[in-house]
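Only one chain is given next, in structure tokens, and it is the form predicted alone.
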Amino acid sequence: MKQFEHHDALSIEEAVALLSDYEGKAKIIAGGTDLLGALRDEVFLEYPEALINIKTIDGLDYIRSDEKGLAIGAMAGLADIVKSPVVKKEYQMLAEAAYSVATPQIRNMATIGGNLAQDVRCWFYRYPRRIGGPMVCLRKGGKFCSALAGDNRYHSIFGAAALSDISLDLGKVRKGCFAVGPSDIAVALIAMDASIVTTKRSLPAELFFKATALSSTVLDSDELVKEIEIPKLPMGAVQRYDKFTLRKPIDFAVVSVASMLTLNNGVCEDARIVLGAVAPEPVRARKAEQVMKGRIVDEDVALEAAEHALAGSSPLRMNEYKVEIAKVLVKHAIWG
């Protein structure tokens, strides 16, 4: 690692204070499970002149539960989260995108609010300095996504036009990173209807993510995540967050889903379903939300809904079968 200047914040006004005078370029470490491995790597476009360490502050690490919902401060762990009495029988779902983050490890360390601003984890932005030099992605000064002509087995699906060969004009395709957002909280919270408060505002979670060359979130260079707040669920809401891996305990996901349903003898009154690992940010599958309303919920309105949460995908040369996996995990997010 190169030099850089650590700075224990004490609250988080200080935190605030301290990332407005680097001007950009300073980094927030909580867990540091997904910092540590950038830093060493030598991943970001400008190494950080300062760190600026948020565990040293007192009280960000509640869980708390009343009759309007359920609050958690951004310094909760994810092995909170997992143990949590009332996450795990009124919020299992979200229980469950936290068991499935990684090992145990991991989730002892990690972070709620980490696990939600964290990096992409794309092989080309990632690839390490010491093996070769950087590779010049979008998001370190180049003029397009490397996925785009690269190996793209795991990037978006969404949104991308559709490539049959690497000699493509690449100035006629759309514009920007193609690497999947990584969050699995984050495909659980959007499902639930969930809010993201920062030091600078409050905004629904499907909200926040919102991806551009250099970021995966509409954080500004001086904000941080300070809570999360989950309205409380439907009586009777029918929850179920599930993700495909290559190797299950460790894996970041091919594909995740979240499904929120509120059913009235079988009939759906509202779903509310969340795609993730399949774009930039997570997907709201609002036409499958649609179909399913007002119906009987069985294995065929199950998969006419699977069919509509990937009626607009367009798969880049090498994942189109993340297409057939998202399909199956949405019906089975439905009708199990």
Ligand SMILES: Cc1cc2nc3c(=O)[nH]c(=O)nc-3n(C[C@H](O)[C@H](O)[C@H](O)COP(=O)(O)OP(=O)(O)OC[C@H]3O[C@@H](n4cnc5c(N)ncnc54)[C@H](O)[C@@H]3O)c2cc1C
The other form holds:
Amino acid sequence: MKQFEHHDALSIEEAVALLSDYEGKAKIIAGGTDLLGALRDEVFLEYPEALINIKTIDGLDYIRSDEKGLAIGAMAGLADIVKSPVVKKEYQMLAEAAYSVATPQIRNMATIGGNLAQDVRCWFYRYPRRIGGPMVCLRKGGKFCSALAGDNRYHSIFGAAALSDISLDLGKVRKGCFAVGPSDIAVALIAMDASIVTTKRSLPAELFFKATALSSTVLDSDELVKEIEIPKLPMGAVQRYDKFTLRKPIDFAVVSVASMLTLNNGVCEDARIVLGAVAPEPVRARKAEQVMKGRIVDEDVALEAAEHALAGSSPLRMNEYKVEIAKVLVKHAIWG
Ligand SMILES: Cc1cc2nc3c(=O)[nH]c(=O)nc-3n(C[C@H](O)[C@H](O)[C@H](O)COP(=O)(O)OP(=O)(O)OC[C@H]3O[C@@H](n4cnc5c(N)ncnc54)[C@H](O)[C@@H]3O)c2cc1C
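With the form predicted alone already on screen, would you show the form predicted together with the named molecule?
Next comes the full complex, this chain leading.
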């Protein structure tokens, strides 16, 4: 680990001012469960000059519910979200997604803001300096995503088709990073039509995760997540969060699916289905949602929706298996 300055911010305004002062060379630290590992392994293209601690800001860890819905402060802990009576009763999908993250120790430290802004877990990108890294990839000033030629079993299954014509001519510049979005919470929030409120704007969760070669969110370097807002969910909406992992505890999703179905006497009035860990951003399965609307939900509809959800996928050399897992999870989310 290299040396850096450390500032305890006492207000959001102070945190933003400090970020601006450092002109992109400072990072926010919340629970530190993602950031400290990345600093130790020296994975960033540029090591931050300073960390701005936001744990010292009072009152950012609330979970409040009213007739409009739920508001969660960016510093609310994942463990508190899991335990919250209102989340467990009315927003179970969020409680399930939060519970699926890591271990109790990590959930005790990790915050929802940090979970949404966490960095990707790609093993090329994260390869530690102390054991021979860094591996130069697109995120580190390289010309192409290392996953295209390397072991890509956990990488994106969407988006590869556009690149198929460049085969493995590594002299050409690649456009995309194939690391998948790691956040379980993100997938659930999009399924619940949540909004993310930052120090600059409020935007639907779906638009917050817009991956580029260098970042997984639209956050500017001087922008903070302040709050997450989830509208009151439709009465009787069937919510579900499912996650396929290789190990039971402490594992990121190989594929995850969040779903919210509104049914009336078995007929689907509305559906939101979101896939996680299949692309740099969570993927909304809009075609699958459309084919369900107005129909009685049964096993055939669930199978059809699952096919539609994965219709646009174009897996890499080693990750075709993820397509099948995703289909099973979508079917399971709809029909059990
Ligand atoms: C062993 C292990 C297993 C894990 N498994 C999972 C898993 O299965 N599913 C999953 O979803 N996650 C998993 N994680 C990731 C974990 O959820 C995140 O590390 C955690 O949620 C990050 O929260 P934090 O408060 O510790 O963030 P920090 O580590 O403090 O920050 C993470 C990033 O977010 C930025 N940031 C923090 N707060 C804000 C804010 N309010 N506004 C803007 N930027 C901010 C920081 O600058 C930093 O870049 C795992 C982590 C570990 C170490």
